[in-house]
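Shown here is one chain on its own, the form predicted on its own, set out as structure tokens.
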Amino acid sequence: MTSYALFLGCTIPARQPHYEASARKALTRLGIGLVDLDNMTCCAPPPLQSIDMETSLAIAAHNICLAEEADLDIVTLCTGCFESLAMANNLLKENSKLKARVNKILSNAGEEFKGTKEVKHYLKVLMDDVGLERLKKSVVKDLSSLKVASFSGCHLLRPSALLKFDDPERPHIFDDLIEALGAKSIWYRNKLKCCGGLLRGYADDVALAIARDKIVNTTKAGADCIVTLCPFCFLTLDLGQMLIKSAYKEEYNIPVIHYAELLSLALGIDPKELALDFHKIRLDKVLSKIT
């Protein structure tokens, strides 16, 4: 069994236990071991990088140091955490002077970044360690009548030169993994455009307008649901539909579901084990099409 240090970040354990539960159950069923390490901290997300880059890199590197001590690569669920940790890992591996400055900060905690481990998003783990063909063979439920609007968010793909995940202009890995489950991944207008989530708290009206655009476009395309990877995108599009109803007097009720939840359902994991009640928009429409 291949094992990884699981990095949950802050939002998932605090607000989305259904995401964590589904990821743990699905990855374990597919033979991926997940190890919880003590003393993991915040990933130092992109907004912190704009305040103090070296401090944010040191925070990210602290978590990588813990994985190096455990001799494990890191797997993330949140795309924001993936961007922060993978970018720090690759920047520090490539720039010895920057690595020395960050290690000076880390020395205050008795740590040293060596650059011996990798940071992967769990989609990459599915591609590398499971593979599309084994994933297809592991599916026990029929999802063939389900039309899915995939939304990867911004942080999975860029900065592409550092993250090296997928083509940032024509990404396909996420859609390939959806179709490996038997569902149909559909195209919709402005598919790669931001959900507006990071503007919440700063320009709420603009954030909601951008989220509404995403909901309108996926609805017009005939999607049965939106599938997300990022906990902030999930909140923006799931909870956001209640805010849209209040502000715009429009009701869409399009289910929003994390890929790990869809994967779990396709693998035959009982929906009662997935804490689906945490969704603001009910998943009845999705569940009725999984047989």
The other form holds:
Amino acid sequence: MTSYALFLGCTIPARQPHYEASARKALTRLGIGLVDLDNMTCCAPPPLQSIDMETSLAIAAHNICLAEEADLDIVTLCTGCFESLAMANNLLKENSKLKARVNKILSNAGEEFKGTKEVKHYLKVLMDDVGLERLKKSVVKDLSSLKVASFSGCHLLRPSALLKFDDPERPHIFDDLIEALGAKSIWYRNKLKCCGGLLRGYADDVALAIARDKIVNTTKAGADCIVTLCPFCFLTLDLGQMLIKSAYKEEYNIPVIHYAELLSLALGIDPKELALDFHKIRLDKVLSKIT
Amino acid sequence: MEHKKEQKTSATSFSDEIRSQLGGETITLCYQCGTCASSCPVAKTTERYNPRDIIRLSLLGEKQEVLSGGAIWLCSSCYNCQERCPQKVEIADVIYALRNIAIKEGHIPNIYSEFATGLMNEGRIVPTSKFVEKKRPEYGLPPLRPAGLDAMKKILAATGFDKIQWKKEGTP
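If the structure you just shared is the form predicted on its own, then what does the corresponding form predicted in complex with the partner chain look like?
Once more the chain from above appears, this time first in line as the rest of the complex follows.
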């Protein structure tokens, strides 16, 4: 069994237990070991990179140091955490001057970044350690009538030079993993465009307008649901539909579901075990198409 | 003549300042083609933001306008511009560099003070919820591990992050 240090980040444990529960249950069922480490902190995502990049790299490196000490690679659920940690990991591995600068900071905390571990998003773990064929064989439910609008979020793919996850303009891994569950991944306008989530709290009007575009485009394409990976995209699109309703007087009610939840349902995990009540938009339409 | 010389000096010194920041190194490669602006989800939505303008103003040395004008905080960090820039200007990273300079000079939007406070108090920018934490066993989730606040505080002291004057001010 391959084991990873599970990096939860801030948003998932605070607000989205449905994401954490489904990811833990599905990955464990597929034979992936998840180890919880003490002393992990915020990953230092774009809001902190905006305040101070040097501090952010040091915080990301601190978390990677904990995994190095435990001799484990890291798996992240949140794409934001993936971006922050993978970016720092690859930057520091490639740039010895920067590594020395960050290690000087970390020495105050008695730590040293060595650059011996990988940071993987859980989709990469599914591809590498389970594989599409075994995944297909593990599916026990029929999802063939489900039309899915996949939305990976920006930070699974970009900046591609450092994240090296998939082609940033023509990605396919996420869609392959959806189709491996038997669902149909459909095309929609502006599929790779940002959801605007990171502007929430600074420019809510702009953020909501960008989110609305995503909701309109997926609805027009006839999707039964939007499948997400990032807790921030999820919030922006799920809670966002409530905000769109009051700001624009428009009602869409398109369910938003994390890939880990769809995976859990496909593997036959009881929906009652998945804390699905945390969704603002009800999932009934999705559940009725999974038989 | 004197006036022109002065302008050139301020332009050079601001772009030098940006280039010396982490992420700002590539700004002078920009030849103003506008691929960034046409790839930008925010620029398509509001006239308040245009990455090409921010870079042009920065290269012209319009430091105060760039740092206090508010536009730099409207980048959604999607990196589309950076992926597509034919000159390999790391545009999203340049925006981070500009934000880092703005913060040091006291232009701090409220939401960023909140993120910083959360980080310093809890080691997390999104505070944990007692309600959700109590429910974890119901969903078969193990207890949440403690955040490494000790290490975090030492890191924040070493970089001077904890000395930044976090303040509530009107959103610029």
